Amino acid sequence: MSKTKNIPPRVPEGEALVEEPDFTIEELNQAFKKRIKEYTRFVDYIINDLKIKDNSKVLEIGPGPAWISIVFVKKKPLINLIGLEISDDMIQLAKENIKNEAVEKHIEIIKGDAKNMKKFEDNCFDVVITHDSLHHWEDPIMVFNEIERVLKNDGIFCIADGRRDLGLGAKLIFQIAKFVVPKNIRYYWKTSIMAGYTHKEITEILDQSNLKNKYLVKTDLFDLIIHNK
């Protein structure tokens, strides 16, 4: 993989989110919940710009505490959503949030690894989504191949994740955040950025996968957004 000038090297973060001594699961849950507006924009983009159908069968990879899943089914109550999560701590938290939000009938959370989604048949999902999980994947090519396999031929995929090649504006926001964001959350945010990919890096990876020639990569201030052409 080629290096990008003036961009620090990528530092992998590991696959599963778990409780830490200085960052409890509930603190992590509340940190995610505060991002509901961001998650709503992501869901609105999928619904309005990518135009999913009402009765779609949706897979979310790495739902974490399931706030995106919850937003999604509240906006599209006719969809059937499955969340595939590798972390036992996140599965427990997701199930609690889903119950508290009274959407148990619409979301199923199951344990699994996106590198090998053998529990799902070929061409079985209308939509595959994930937000902030890409930088956790140990082998993104394997995951991209699995997404291509389980997705229907006319299916929709949308992958959003933080980018490491932040511009000056994003770096300035991050510096300001030091004064208002708790230290433990700031640390998690920084490690996530350092584990993220640049536009060039992720394009090179995608071109080695079965999603080659099937994707677009867009960038905004903080994120990479990958979806169908």
Ligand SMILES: C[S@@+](CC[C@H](N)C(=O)[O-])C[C@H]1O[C@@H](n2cnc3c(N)ncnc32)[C@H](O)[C@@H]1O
Second form
Amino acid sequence: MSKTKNIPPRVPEGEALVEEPDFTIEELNQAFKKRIKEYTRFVDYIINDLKIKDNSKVLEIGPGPAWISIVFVKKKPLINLIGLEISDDMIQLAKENIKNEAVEKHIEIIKGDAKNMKKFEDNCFDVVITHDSLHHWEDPIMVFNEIERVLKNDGIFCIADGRRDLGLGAKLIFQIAKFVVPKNIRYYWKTSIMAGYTHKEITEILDQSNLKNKYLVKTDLFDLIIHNK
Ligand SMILES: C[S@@+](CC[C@H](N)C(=O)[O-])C[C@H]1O[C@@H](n2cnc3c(N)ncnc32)[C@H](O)[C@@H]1O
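Form predicted together with the ligand, following the form predicted alone:
Below: every chain and molecule of the assembly, starting with the one above.
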């Protein structure tokens, strides 16, 4: 019997969270900020396990309110980070957070869609990262091809996103979250999970892209983590 048989179908989540009516922008910003420990683990993984250079030129796709970018440049002040973001509301929020955290010199936020990054030359970034954005992309193959194009030959990429093929432990945690996580946050958490890919699906998609033969997909309780071999 196929292991994926009981996985419900993917339900793409098109809009950025900020366009949903039951959050104010500030509530949304605080909801993101509460995940700072998770963001710090992601950044530490990139810095320590993937071993980036201190003066790397970094692209973050879909930085949203930019908390990951902010954590990153505080840990590695010599890097130069560009955030490519599709949503005007998120860009505004990101710029405010970057200013309040006094890291404007290190981060530039640019408007754009990752499926077409023509504003960036071939082989121009040392590192490309993205967190919780993949499940929003309407054409992930185009984005993977663009990541491969803009990344230097020895460049490092790290793509993390929620997985839909949750194990029993993660499902249990989601149930327990009913008692501690507010209903509106749980609703968006669930829609993100439903929009995520399974390990099998993302492997099939990556194999159709120019990242074929260059990637590893790892899983943990809630996430898929895709990076160089
Ligand atoms: C759930 S938020 C995650 C924000 C941030 N990376 C984090 O983990 O806190 C997803 C972000 O990806 C952005 N996004 C979605 N599709 C995009 C695309 N094609 N190009 C650039 N940004 C995109 C959304 O606007 C949103 O800000």
